[in-house]
Amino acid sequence: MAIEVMKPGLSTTVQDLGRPGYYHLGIPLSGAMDRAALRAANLLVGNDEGAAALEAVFLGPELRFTADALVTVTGADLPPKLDGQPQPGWTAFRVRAGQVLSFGFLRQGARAYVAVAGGIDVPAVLGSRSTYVLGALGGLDGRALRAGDMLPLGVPPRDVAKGRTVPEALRRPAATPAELRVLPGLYWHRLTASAQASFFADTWKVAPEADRIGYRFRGGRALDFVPREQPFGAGSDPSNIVDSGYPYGSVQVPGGTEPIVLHRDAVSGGGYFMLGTVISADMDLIGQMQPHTPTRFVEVDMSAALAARDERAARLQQVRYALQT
């Protein structure tokens, strides 16, 4: 069983939950930018939550199925169509051999997830089928899909019914303006008190330079740095530090002008200071933000970050319970 890629969309890749354990070697986690949407998609078609699916960005692909399949589309509101007929999102539906899955215009969000019962069965690399394009690793030949590609499918689970749906209340919508909660980090002290205040007070906007490596923001006031003597091994710009490791979600501000939030395909270290880190519970939200989305950064402490993580886990558990009935 396989899927023929008739049109690849803008930047469609194979993604699962990523390949943890290699970041210290410079190989990032990769995987779905919106992990909750990927998990929900796999649950809808009876797959393991970490099975490989397709991540489509802004513009959906056109796919022809060579065998019957159970399919769903979650994440961004990118309306699916089967032989031109609209299909519901966040709901499992049947596709017959020879039918074509396509998509309408994007209504909301940025990334949609197309899961098929059995999963996309490309070879696993370092324990994951996720595509890391920058390193030409995983997925289908380490790249985005192209017209003419054939995507192999795994063996579908038995007795999974069509029509299962994730309730509206359990789908996290993208709010405008967006709010990203940030835990100030080790280099927070490098900013002046006024710069610390303005970072959280200003409204920023997602820049066009927003991808799997990182999201850039602009529109807020430039940040001032506390005067210092240039450390040995650091660059001369006040935003430079002696090279350090970067956590996922870390917020860099090169030159103090435009914050960059590092995401799933980020490099593992470098010489820019990090003022803090976007909490794990909000990383999925970043993956659904379009360019020019107004955004506020909200300061939180560790207790609030851990509580948000618990809330996110509880929401996922509710999705699991809803699809068991």
The other form holds:
Amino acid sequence: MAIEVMKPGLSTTVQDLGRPGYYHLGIPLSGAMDRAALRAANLLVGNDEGAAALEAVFLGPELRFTADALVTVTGADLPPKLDGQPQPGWTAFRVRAGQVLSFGFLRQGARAYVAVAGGIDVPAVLGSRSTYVLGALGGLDGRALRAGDMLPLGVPPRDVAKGRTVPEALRRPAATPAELRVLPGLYWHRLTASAQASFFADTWKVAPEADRIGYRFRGGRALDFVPREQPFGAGSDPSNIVDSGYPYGSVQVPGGTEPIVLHRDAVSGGGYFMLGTVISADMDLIGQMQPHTPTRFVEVDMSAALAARDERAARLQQVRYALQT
Amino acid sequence: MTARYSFGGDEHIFVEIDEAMSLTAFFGSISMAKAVRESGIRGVTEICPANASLQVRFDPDVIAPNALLSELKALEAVSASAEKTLATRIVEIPVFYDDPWTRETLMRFRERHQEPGATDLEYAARINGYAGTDAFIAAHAAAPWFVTMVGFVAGLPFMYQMVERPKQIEVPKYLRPRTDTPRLTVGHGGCFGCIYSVRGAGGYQMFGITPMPIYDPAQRVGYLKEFMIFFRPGDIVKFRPVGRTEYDEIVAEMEAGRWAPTIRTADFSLDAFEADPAGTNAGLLETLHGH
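Hand over the structure of the form predicted in complex with the partner chain; the form predicted on its own is what we had up.
In what comes next, the whole complex appears, and the chain from above leads the way.
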């Protein structure tokens, strides 16, 4: 049981829910950028929520199946086609041995998740099948897929019917313009009051440099710093600090010009100040943002962050309920 | 010294031991990381010590952010009274300074450098007051270094040289980061040395290259078979300059599976070091060389 990669797409990687426990040594969590879409995809085909699937960004791959399989595509609206015939998204469909799964052009969002019953059965490394490309770790040989690759499939843990679907209301669509909620903190005090205000007031745009490591934004006013004599070891630029750890979702602004939000393949630390952190509930959204998406950062406090987290968890419960077997 | 606490979103607490780098701040970071680890607080998922700060990742569905904050503040007092000693290891790392690969790379990115007419070594030697690159390399390789953080990318050590502050090497990062750095480049930025564990982007000045792999996801290198990452915070490093011939020999021995670094266990006391840095370093080097 395997999948032959005929065309790899732009950057298609094997991802699951990630590899926690090694961030203190520079190995990030990795895993699906849109975790909710990965979980839904796995539930649709009867897998455990954390099974490994394919994450395709912007441009889908072309895959030939060597055996019958139950398949689904969730996340971005990247229309799946089976031997050229359109298939519904967020719905489990049957693929026969020899059939080819391909994709139309991206309509909305950025990352689609292709789950197959049984999961992509590459070896687990440090407890995860996720691909960390920068460290050449996990996935298929630590890299994005290439034409000619063969992806092994696992044994489906349970049989589920084809045609099951995630209700429309539970598929969180990618929004334009986007809003990302930020809890100020970390080195927020380094910014002047006017910079603190303009960061939240301005409309930013996702820059082309947006990947699994981080999303860069442009278009807002440059941020000014409170003058100080730089501490020993911090470096001379006012945006520098003594190299520290970087939280997932933290917003660093090198030189005060272009904010970067670190994501699942985050660099674990470095010497740029951070003004705060995107709340956990909004991390999935970032994974579905295309370059040039107008974006506002919205200031929230901890209670709002926790309420949003609960709301996200409740939505996942609804998906589980809708798809329970 | 009182730490500064801040939430990094709803899943992290950031603890800044000090704004400025020092061995005291580093010891504050690792002793607090140890205290948090040993306390076994439910809901703490990762503890990441850094040079002069640490980060605690947690699951807010298990422990409320403010409850964890209180627990950490209580542990600060415990760790502050801890002995400033460390049972660690000292490792000798061969370095081919001014090697052809970093030299080729730095020439490619000259327009991003502060001083396009000089090499990174020449620039660093000049702004740190050394007569030339030989004297600079001698200082870089003479005193040992503490690994004060592992990260940025997989297994990359940040290192702080064990000398008094006026003797610390300080260089700015490149004006704009390079898009390429050879794997195993020995670099320096701010007051920190580093070894690039993988090839990739980077902004540190480049001084040389080591033949010794420090990250091996395929785990083919003998001393990385047990775990793919070599360094831990608290390791002590001593660089040893090697020329092209020895560099090539080590690479060949490595490929044949016969080379391993010299590693000795060592005990370090911050108080003893601060009283007598040169004497403490001399003792560490005796330990390394087996006297």
